[in-house]
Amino acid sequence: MYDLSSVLDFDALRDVRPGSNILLSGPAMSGKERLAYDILADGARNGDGAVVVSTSDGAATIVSDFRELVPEVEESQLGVVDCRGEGGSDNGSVDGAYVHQVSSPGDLTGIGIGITKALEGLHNSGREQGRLALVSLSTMLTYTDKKTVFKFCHVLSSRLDSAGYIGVFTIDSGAHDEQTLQVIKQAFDGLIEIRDAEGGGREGRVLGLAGEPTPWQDI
């Protein structure tokens, strides 16, 4: 199991099942994209796995990012899925990290076969367990209509499954509409909200993941 506690303290995060995705849903700025990471660089520090797939940063931006969260990263635990389409490197390794290049972020079938060739990095190098952080379903959804983002994630699903790694998704709640949303949310075992609080601040919540939808709290 996995204890996500740490990042977001709520108690339906302690004990998340292998193979779990999870949808890490907010509006703009509201630092989603920088809970996915820490979510991952918990989980470095302790040996495990991480895998970022990045519609926006380079690679070599992300090794350099995540590296400064985790100093103590070791060569291949890290493999970056570069979707932006912007060339760059060419498939192998940036700083010891496992890179692919992605033709764009709507290219879910390269996508998908860049996140399989890094899962299988990872688990050659000795990692049996870990944490793929996808950063973001709204630049996919861009490129493509939500059926095909929707059956991108469910078979993403079985692979990490299949993997016992974890997944976290983030996408922008304002930037969809509802049911663009709800056809999306069906593809994810839990979901994390988020808000900006009234008197400031930011509110989360969990749904999916241990009964009932958590209260909201501060974060």
Contents of the next structure:
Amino acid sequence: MYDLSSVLDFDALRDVRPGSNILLSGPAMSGKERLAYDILADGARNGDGAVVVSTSDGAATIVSDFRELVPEVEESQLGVVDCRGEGGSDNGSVDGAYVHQVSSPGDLTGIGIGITKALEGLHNSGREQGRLALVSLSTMLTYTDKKTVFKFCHVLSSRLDSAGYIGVFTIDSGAHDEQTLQVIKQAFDGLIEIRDAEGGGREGRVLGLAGEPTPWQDI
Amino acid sequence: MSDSDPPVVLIVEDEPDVAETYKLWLQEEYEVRMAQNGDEGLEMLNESVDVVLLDRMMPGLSGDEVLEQIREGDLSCRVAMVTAVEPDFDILEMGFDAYLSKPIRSAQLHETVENLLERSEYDSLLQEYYSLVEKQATLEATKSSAELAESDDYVELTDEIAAMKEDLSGALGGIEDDDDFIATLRGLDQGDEN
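Output block for the form predicted in complex with the partner chain, input the form predicted on its own:
Below is the entire complex, every chain and molecule, led by the chain shown above.
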């Protein structure tokens, strides 16, 4: 089981089953990405493997940011799939992390190969548990349609399930129509929803992971 | 592929003895067609073919070139490449769905063809599952939760989705290995963009 409650204090996040796929939904600038990275970092501090699939930041940035969050991160504990399509030839290793460049956020086969190689690298170095963050589905949705993204999430979730990993995927709730959000949500086991609170600050709630949806609380 | 017709396997192989052996092994369960070289193989390919067994080393058009043309076309068939050498990890990037190293045994050939057909089934189940999810999403986006709770159609749909989710993860065993994972994603990449 994965305990995510030290990152986000909800009882529903205390025992997350391996293989669970969680959607992190919130408006722009609500800290979703940071939360996804914090979930990965928290695991890495306990020896879990970490895989970042990014459509916005380059591999070198991700690796150095991650080192700031987890200074003790070991070589071969981190895999990065850089889908910006700008990377070019620096496949292989950046500062001890497994790095894979993918031609575009819409290249699902390329992303899959990158994830496969990252998982294999982590597995070979003895990481039996791990967490994957994909940031963000919103970018993927601008490169391909919601049907394809839905299926991608389903297939990836099945792969993560067999690896015993958990997956955290971010989506910008303000960037898509209600119908698209409803479709994408169905590909996930659980949902962490974030919104701006009325008096400032942020609130969150958890749906689908354990029993009834939790009430909104400050995060 | 309808329920009554057996799946169609196309063997593209330049050695008649080898091709004949594969045919003997497979013909009880499948409709087997044979092509003696790459050009003939491409000619015989159409929507009715479910699985292609493609020899990699052939005079004339090589297996790699045939594969490339299959992938550029709109065909939904699965391709198992038959090679004389054990390929390494990079084969994942090459666009075929399975590989077999020569010499091949009967059980191994059966298993490969079965896996490829199963994967096609996973794809069509996933397709069906998506269309139900899309319907549900449309209802949820347009009706209030009180209206949804009173709708028998909605309740039925929700049950159907739950059952199908079970089918997807249960019956086919999900996506267990890297080959399956990549091949399924490749199917999505090439799939319809509706």
